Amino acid sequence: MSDEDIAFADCATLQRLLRRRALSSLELTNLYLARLEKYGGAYNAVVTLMPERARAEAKRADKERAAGRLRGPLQGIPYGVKDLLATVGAPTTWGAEPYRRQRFDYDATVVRKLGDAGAVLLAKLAMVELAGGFGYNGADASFTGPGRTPWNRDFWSGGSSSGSGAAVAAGLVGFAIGSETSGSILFPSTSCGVTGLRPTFGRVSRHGAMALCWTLDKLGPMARSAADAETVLRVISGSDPNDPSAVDRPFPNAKRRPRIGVLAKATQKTMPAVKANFEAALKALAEFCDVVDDVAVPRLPYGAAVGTIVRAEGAAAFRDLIESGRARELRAVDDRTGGYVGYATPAVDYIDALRQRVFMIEAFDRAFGKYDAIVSPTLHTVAYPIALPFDTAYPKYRGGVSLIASGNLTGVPALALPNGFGENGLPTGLSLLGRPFCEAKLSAIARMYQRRTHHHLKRPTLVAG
């Protein structure tokens, strides 16, 4: 294989080549830093490198495996987490100026887990700055610049967790963790042509996470296919004692052939070419999946309750950024401004949407329930132009049905795929939602959808930056 095929080769794939002793880990940690500083610029994707904690831990993983120790399918494999997430050994800046500096003397759980695994930990990758909470409105919102897609640089590489959809997409790291309180592992994945997993509220610990929202913010991976993504989800997950939230669960599979439920208006304000891609993505999964048509979510204010609780949580979570004024350092404009409209945020509404979330969990499990998944265009549009501000782009395909917002809300699980390519050879892509703790069930489809259209193989051609 050359470079350029490892490079964006699956981690199965690479597991098998390191077993083989075709070429070691030291050796692929090496090739992922070296394409992380050639392309990492071009897509402002990289925060920090960590070049001296990767060698380290390659040569660990290389000597395990040379004594017969073997510690899992991520033995060895290089990955790159989102800088929200504490390391030791390089700063955890949140994306934002005023925590440039910022450092942690411990790893967070995920980190933990991923080197007990013998994962090697090549990189900090850009973020929006705070994930987004306060509200920005445009793609230069982190002071690394706005994540540009590999597919096309003029185009954002979404948000917030942009370097690691990027990372993966560019093929600079065998893997990422993103992160998403709602739609930041989505997004980002569908805007860069990746596989991204949000797992169920409380999967995965959050502790060493920055918090923007107690009761909404999840850790999940973004990957090269479904089959990856399962893989590191099973290593990350688990209770923890440092995050009362996380829970061990079981994986249950699938027994029976599919059930899918297609979103009801799912491409009413699409673009073409995300219907298009849409509608034979269905006829994919119409081939081993019993697939149900017209699906309605629940009529419940699901978007207004997820700005009231980001709002207020956000608040609470910046609340010494806010009060100092130090807000005013922030990149972008709106977030300036942003955290003190949150510090309004009056605490009845916000009471009020929890109170409501309750109601909103049980309508959705009641219209979901009976299925094993329910499939809808991921995004409306194919990824922002960097040069427009959000409110502009793309008007005509705007106040289409989403799942997002109310499935971050009910804290289910979702799984975002690759489909196809829309305007400016840009990337769309559909996603599929299952009940709380069924990832598996969702990576089974996606497997076998990807076994099928092999959409997630294809390569961005790169420019070094």
Given for the second form:
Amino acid sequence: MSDEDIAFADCATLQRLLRRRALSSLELTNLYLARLEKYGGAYNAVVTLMPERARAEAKRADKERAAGRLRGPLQGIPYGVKDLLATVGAPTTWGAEPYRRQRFDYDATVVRKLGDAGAVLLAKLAMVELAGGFGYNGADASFTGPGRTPWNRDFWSGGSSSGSGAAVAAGLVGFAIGSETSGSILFPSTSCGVTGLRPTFGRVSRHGAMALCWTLDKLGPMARSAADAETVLRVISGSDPNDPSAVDRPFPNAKRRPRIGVLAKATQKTMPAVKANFEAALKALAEFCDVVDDVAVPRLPYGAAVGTIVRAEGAAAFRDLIESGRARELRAVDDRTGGYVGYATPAVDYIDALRQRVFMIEAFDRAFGKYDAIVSPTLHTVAYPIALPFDTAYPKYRGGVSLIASGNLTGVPALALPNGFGENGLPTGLSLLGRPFCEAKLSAIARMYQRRTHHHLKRPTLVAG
Amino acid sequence: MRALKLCDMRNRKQFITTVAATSAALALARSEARAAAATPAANGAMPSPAPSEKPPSAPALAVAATMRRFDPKLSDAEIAGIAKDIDENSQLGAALNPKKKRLRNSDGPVTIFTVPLR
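So that was the form predicted on its own. Now I'd like the form predicted in complex with the partner chain, please.
In what comes next, the whole complex appears, and the chain from above leads the way.
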């Protein structure tokens, strides 16, 4: 295998190479570090490289493997984390100038669990400042600059896990960890053409992760295949005394031919390529799933609820920043004042938004409970152009049906995967939304889809920078 | 509360007076209102909204102006932008309970959010 083939291999392939001693973890780590240095800047994907820690962890993985101590499928595999996870040995900047020099003396639980599994931490990856909680309206919303998708540098890598998406897509890491409050794993996974898994709320501990919205925040894997995403999720999942929301739950598997519901009006207000690729994906899914058309999402005020909760909880989480007046140091103009808007959210609206979630969870269960997955295009368009404000980028395709807000409000899992390409050579994607704690069912469907199609194996032509 | 419109305010003095008065009416702390009212505008006049755009409401402007206690450099344009977003938030808030259903103890909100296993 060439270095390029190794860089873009999935975790299972890398593990086979390591097990056969065709490659050491240290060699693999050095390969990825070199690629991060060479390409990371071109896509504004990296905040901090961690070569010393990475090489020490890789040497330990090699040493343990040589001694016969096997730690599982991620042993010796290098990865990166969104820069909102606390790590020893590097700043944790939250993508924001006011926190640029912030350091923690402990590892986030996810980082600790990955370390216990023998994975090798390479880098802190770029993100939208404060995970986008203050209402940014353009790609240039991080002190590291606008994230660029490896498929076309003039377009945004998506947010807020921008660097995680770009680094996986460009073969700069074996896999990455992102976070989602409302779309921040699914969006960049689609814009970068990678597979992202947003777990059920409570599946993964958030200890050591920046809090934006404690009732919405989730951490999850971004990877080159659905199989990799599930492998990583199983490692990072589980209860944690430091995060009472995190629970131990089994990973139930589908015991029969999967039953999939197609979201009603899913392709209204989508770009032509998004529609065509989605329809082709449905044909591929129908080969191994029972597909039911026109499953309607219950009509409830998802957008209003998620907007209210993000603003209120975000303002509470960053109350110190807002009251200090240092929000002015944020990169995006809208972020400099967005915190004040959240600060003024009426408590009654916040309470009503939380109350709506009870109804939403019940309505989702009634509408979607008999399906293993609800399928829809993840986004209505390809990646957004960097040069334009979001609200002017694709005016024709605004206002379509989406499951991002509703899925996050109800806390259910979703898996985003690439399904082809559209305008300007940019990837398109579909999402599978599942029942609580049924991530393995989504992964099984996605694995069968990826076995039949090869969109997830496509590689971008990279530019050094 | 008396309905106030931005377009009624003919000069800056009147605007500041309005901010202070409305802030008090909104039961904000008096010191906060005074701070907001006393803070000089950083960057010139209020922006002229586009003809088709509805100007921010006076109550929203009043609340927005209190944010100068955190950042005295907030310009009039920034205050107007904050106020506009506060108005939009109010519309979202109204959408959350369009039928004005009264909250009963049995349908209280999620305060410790968990996802039930079904």
